[in-house]
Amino acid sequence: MHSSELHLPDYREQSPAVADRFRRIEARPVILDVRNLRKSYEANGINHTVFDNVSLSIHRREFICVVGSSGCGKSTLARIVAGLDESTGGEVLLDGTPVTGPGPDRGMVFQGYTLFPWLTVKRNVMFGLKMGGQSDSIAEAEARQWLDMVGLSKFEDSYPHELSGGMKQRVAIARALANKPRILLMDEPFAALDAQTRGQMQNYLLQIWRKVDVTVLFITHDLEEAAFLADRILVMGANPGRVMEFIENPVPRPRHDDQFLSPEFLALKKRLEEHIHPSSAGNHDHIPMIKMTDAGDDVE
């Protein structure tokens, strides 16, 4: 089947299983409500708008991916929801309460490895629990449960520098979930990993998500990753950032690697690519070519 023949199916008409999944999602309460959010800043006397009029509602236990070209404000949106950055307009409500700063009801996993290098794996996971007032014994017991959840019990006494990149991010996920947040915010957490490890981490994350009562807002620039992970995909445009479309993912769950070649997956990826890399963009920037050497022949 050629890509030009692919069409994103209407899940309500063509897939009873997917339609039932979305009916169940829509029946759940809204946990995160973003209303007319705006972010701008001033530099050299010029006001720059990062994004404007961004609105979305996310239901409990929903897995949302946000995609868009560089500069559309994906990471800034996650930081505002986390309370690490302030908006210049609109509001963010978590369980109906305005977000005014960081809190234990939101966990955050960044692209970089943010573990404390001087603490063991277990102590890294215990850190937030201890800051929340838990005793050493309770924090240790809970940390061990989360390390077992992410498959790293054998490494509880290791230090971050002794772990692979994927293992570090699993510890970071365990640490973020240890406080039992209402929502887990993930800002391109697998971008620095090699392709094989990245695929493994995506499968790990889905396994963890199925076992934990948590809602996920996942920022990524990888369209296949979004299609593989998400219930719905928020597509943002740039200059300024804005919501272009909120796409319901027709790929059935549970997800597996074979689906990367399914008609639903390919149609969804094509739809995303048309948003992020529209064919009508046409004119590419011309790079000035300066010949530095004469090899005696022409090279394409």
The other form holds:
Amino acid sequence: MHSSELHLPDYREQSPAVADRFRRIEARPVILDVRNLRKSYEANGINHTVFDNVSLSIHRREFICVVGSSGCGKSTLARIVAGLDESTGGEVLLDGTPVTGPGPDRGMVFQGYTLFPWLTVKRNVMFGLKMGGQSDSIAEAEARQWLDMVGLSKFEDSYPHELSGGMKQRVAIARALANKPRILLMDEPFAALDAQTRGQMQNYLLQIWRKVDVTVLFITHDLEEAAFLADRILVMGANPGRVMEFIENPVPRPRHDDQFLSPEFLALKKRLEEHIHPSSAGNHDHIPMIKMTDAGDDVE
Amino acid sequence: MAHHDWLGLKKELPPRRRLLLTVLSFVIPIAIWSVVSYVPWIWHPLIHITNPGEVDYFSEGLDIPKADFTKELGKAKAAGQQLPEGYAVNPVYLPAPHKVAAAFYTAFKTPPRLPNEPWLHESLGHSIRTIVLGFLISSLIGVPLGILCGTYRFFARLQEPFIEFFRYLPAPAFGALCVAVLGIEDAPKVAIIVIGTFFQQVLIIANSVRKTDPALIEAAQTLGASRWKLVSRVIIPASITDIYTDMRILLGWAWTYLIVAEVIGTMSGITLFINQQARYRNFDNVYAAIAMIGIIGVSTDMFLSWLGGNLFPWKRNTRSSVKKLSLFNQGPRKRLSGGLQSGTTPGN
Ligand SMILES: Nc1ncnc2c1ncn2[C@@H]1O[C@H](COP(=O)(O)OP(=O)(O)O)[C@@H](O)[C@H]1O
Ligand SMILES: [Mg+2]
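Write the structure block of the form predicted in complex with the partner chain for the protein whose form predicted alone appears above.
Zooming out: every chain and molecule, the one shown earlier first.
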């Protein structure tokens, strides 16, 4: 037992280089400021609180992940920031201005594929630019650049139904970024993809983020995904939804797949798991053994 | 194996089987009709007299029930008279397939008995004009109103309860009213088609528009689409293929109102032709004319379906091989197994 236990560093231990990174991030202007946000709704005369007292500040070009078990209000938080839902308390400030409704300054990529099926890939990416009053030729040229960035130039005249799930989400990212939003909101964008594609998309997203001046608020329930992508991770708890911890990710950048076994990564993940499954240690003891056929007990 | 399974639940059949079954769906009823028409001992309840013999009320060309013929034949035999002759036939209202097939051509060549009566092609033209006019008038108001009701709850609440009530009133019930208001010519007939189509149209199109995926609307909002652009650039394009299908179905229903409409006021169009041919006992022409309505209906629908495929290329189910192309050329990730990932169920 003792010998197999990993000796992990504390998740807060950071190399001087990483600590310096956070100092530099914090010196940048705040793009999104969420202050004491509260969301409740009424059902059958009872007032339910989705979450309360959620605060966070996101600095320019920062990559924030929000993790938490299902139902703790992660999507609701993203939707309020996007302006698609209304909060019932607190405020959301974008560049110091309160958010009142949806707008092109906050791009969103949803878990479901929300490309417009009647538009070609290129026209999808042009959509926001056209809404912003750009001429066809300028919008087209810009859309081509974005498609080039996500590696889908060859598919500009395809329709969404001809693309795989991963490709659709890359178009959705290009479509959101083409509007040059101040912040990119992503609500479990890769959750519906298979594990291998998801890994590729994560690498891809980091590459894009490095090249583009954009701030990311990324919602996920996949702890490894959060640890791989984020600068800081907002851990939310449920019943009622609340902020448990705002963790500075000690894993150095640039990120690569080899880091999945690094001590910092494992320490961070362990910490996240403690939040999400506080009692997971002794859980297996409660699962009863069900005998189906007498095949012997030596499965291990 | 699934390959041999003709009755797989909700499984699409291979194209060759589909075609075979489509052909069979027509061949089976025609085969039954042919058996009844051409096999003399199946049904054929009448005897067509070729020679009346000495039976006084028989005459050549008369159709007599089998029982009567046998009785008279027996009597004639007993009396030693000249025997009547004839062969078994079906009633005149069930012409054989080849006669109806021929009537598809001959019906066009059958001249009207009275100078002011229309030829078949004129009757068909008249009917098509009535349908098209009624359908256009209905659509001109019904489609925009349906889209409006589907988009805004306000208009849905304001319009739909009344329309829902009105749609239960059978269109033919308004026949007398239409004649009183609009006269006896074409106007009341067009009005019946409009009444029969319009109310269904508003409700059906409103429903199709309401089915627009709200996620698409939200995506457009986050891309900066304004209120009006949401309608013109998202809601209408998102539901346009459903609206198109609705219109095809509604056009089919309009045909069913046609016959009712054409008996209102002065009878006209294909209904007039059918009625007259029935009166002259040209039942082969009657069947041919009825079948022509079906053929016009089905071929219009097939044409519209083909046209839809061209108008809405994103609905064509040509899944290209794109899916298999991966632009990433990275090795598999050195990742711990999924079991070590968070065990929470995916939220939405
Ligand atoms: N307006 C609302 N009406 C009813 N239920 C709501 C409303 N807003 C949020 N909820 C509930 O709040 C909870 C949090 O949802 P969500 O934000 O989707 O959580 P997560 O994304 O973390 O899984 C869900 O149980 C949802 O049903
Ligand atoms: Mg969610």
